[in-house]
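Let's start with one chain on its own, the form predicted alone, as structure tokens.
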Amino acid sequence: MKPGALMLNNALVYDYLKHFIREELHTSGFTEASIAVSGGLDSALVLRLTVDALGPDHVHALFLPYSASSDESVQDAHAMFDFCGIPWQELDISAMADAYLAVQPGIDRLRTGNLLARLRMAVIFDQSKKENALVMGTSNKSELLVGYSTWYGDMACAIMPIGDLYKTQVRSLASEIGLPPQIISKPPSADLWAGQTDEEEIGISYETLDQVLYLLADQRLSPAEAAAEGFELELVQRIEHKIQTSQFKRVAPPVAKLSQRTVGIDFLYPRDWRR
């Protein structure tokens, strides 16, 4: 793999993504975004990103904790917000979740994970509603690749700024601009459980990660001419794997298709689309 393939001109990165914002929501007739803040990197990158390209007047950010959080993405959520300089609002998801989790006893920690995701993702969605905005989206495109986040969950939104980059891109990107670094340099988790990593879950370092996806997705290479690039054919096989196994979660829900025009076959309008 060619040294500096994943590497960006930061500023027009950040340039660009600035403009899609504003252009995505002015063609869906929205001046205002909703955005929750975990206090990872990802939702920080975001929050930066949606607060300089619309002014912080425009963005509604959330914090939705559970009593499971740990106190490192509280202090770093709060200190992204400080670092904005933009109200926000804490709503605490405890009672939601745990009056479902106690009529499921063994429920086990990834069930637990995405029922967290799907609620939050919930409130979001109607406080979007009260302020008239649009949900940011704060998957990368390492996450969306692999499949690891939560169909319906992380993964529903009206605006994914961040989705065609890696999560080494995203952390570069996230340097450029200056975001606190105790937020750039922790380890990347979910915060589903104490101690939990996404690099543990996955099972791969991002660097290797988005090293071997770039070779399979972008450059469309075969698992072997991946795996010639200095790579162990087991762990491309296995990253393939979980491309071809979460793209369900990718395309929209298919439709049985029963009259001269379908919703998502051959009735296809852009996003934007007015009579």
Contents of the next structure:
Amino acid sequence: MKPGALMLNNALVYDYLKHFIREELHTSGFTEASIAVSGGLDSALVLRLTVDALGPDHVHALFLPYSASSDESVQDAHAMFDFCGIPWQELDISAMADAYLAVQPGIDRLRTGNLLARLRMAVIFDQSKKENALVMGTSNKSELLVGYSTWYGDMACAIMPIGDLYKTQVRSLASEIGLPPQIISKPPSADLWAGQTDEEEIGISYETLDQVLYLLADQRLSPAEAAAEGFELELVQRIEHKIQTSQFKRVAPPVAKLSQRTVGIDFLYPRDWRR
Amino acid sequence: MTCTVALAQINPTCGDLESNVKLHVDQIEQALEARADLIVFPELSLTGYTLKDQTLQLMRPAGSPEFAALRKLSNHIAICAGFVEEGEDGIPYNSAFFMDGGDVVHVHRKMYLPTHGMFEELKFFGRGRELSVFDTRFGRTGIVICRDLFHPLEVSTMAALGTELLLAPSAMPARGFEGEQLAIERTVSLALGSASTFLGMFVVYVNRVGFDDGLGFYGGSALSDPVGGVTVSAPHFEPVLLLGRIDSSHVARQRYQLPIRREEDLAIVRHALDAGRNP
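After the form predicted alone, can we look at the form predicted together with its partner chain?
Full assembly next; the chain just shown is listed first.
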């Protein structure tokens, strides 16, 4: 694989994404954005982009910790708020979560993680209604493609500014616009339990994952062709399997077609339908 | 003959004919103040691009009363703008009209409607089947809409039919952010360079800006001169009205300097096509 194939013109991307945020919001009749900041890199980058696009007065930032959230996440979220110079609000979701967890003995880590993501979703959407704001999505292309995200949890949002940037491209853009280095360099984590990291859970480093995803998705190579670019076939097939089995998360649920014109099938209007 | 062309790199409102007509009038008035002779708008500039099922509600004949203000203004400036044309056959076409002297002089129906990947034009529009080459006070003029520009056979044929001024209204989405220029911009540069350098035509490429459902139109409108190369180019992502000069003597000068047109022998092409049909 050509070295630097995933390198982007970050200045151009930065300019484009600011326009995207501004125009998608204004087209929908909004001036305000809500964003849940986790202390991780993706939400840090989206926060910075949104503040730069709309101005600090139009961004409503929230930090939604759970009792198991790491001290590092707390510090990094605070560092980002300071870095962007914006007011923010903290709403601890522990009481909400624990009320349900108490009646679910034996709940596993995955279900707990999904529950926390969906509680955060419920809170950020409610807060966005209060502020008459749109919820900014923080999913990146790597996690969207392999489905490493919670359906109707962290995936729920109004717009996804970094949804076409791989994690390694997110890092590169974040460096370019000068995000605090400790946020860029720390191992990516959903922070659902102590010591959790994405790469350990997915079982592949983002550097490798992104290159394989680029070959399979962007370049449309078959797994065998992708493997010939210098990757183990078994690894490539595992990634392809993740892409295929998470497709349901990337599309709207199918509607059973009965009539001449069916929502989701042939009732065709742009999302940015103004009239 | 020299004239001034205005490149109206606008961000139309999707599906709102009335506000887009106002936007056009505003741009035209600015162009008139700047003493422009011709103004060119992007593809589907009067309706927006990602219309889907709004197509049915937005189609109009070129002579629609809703365009009366534009026809009136065309007494003072020639206007090329994009709209959904309601054909006499009742079919919607992705078209551009050319108005001058208070009338619609010509309507071009887009011939090549991209329907692949992010594009779905043939789902909603009928296909134009004629090259647009017509005479105006600016010389022999042709119109290609967006993807039409990427078809060298058609552009070459238009040059062979004497086209000196090629108008290229577009709605090209940005993609390919790896290099100094966007990948799509490099592709457009090839088409502009080839039409101007080899075919000796002025090309007025006007691309829109703004976003439709995540597709970001990049702008980068340009005037490509057979002698001078790209003499005017618009910035990325921002609406702007730019002016360029067209000196029609440049057509003859380039065609003398690099006489591709003089060398051209269409009999060779005809023979090859005939032979290919009857091997």
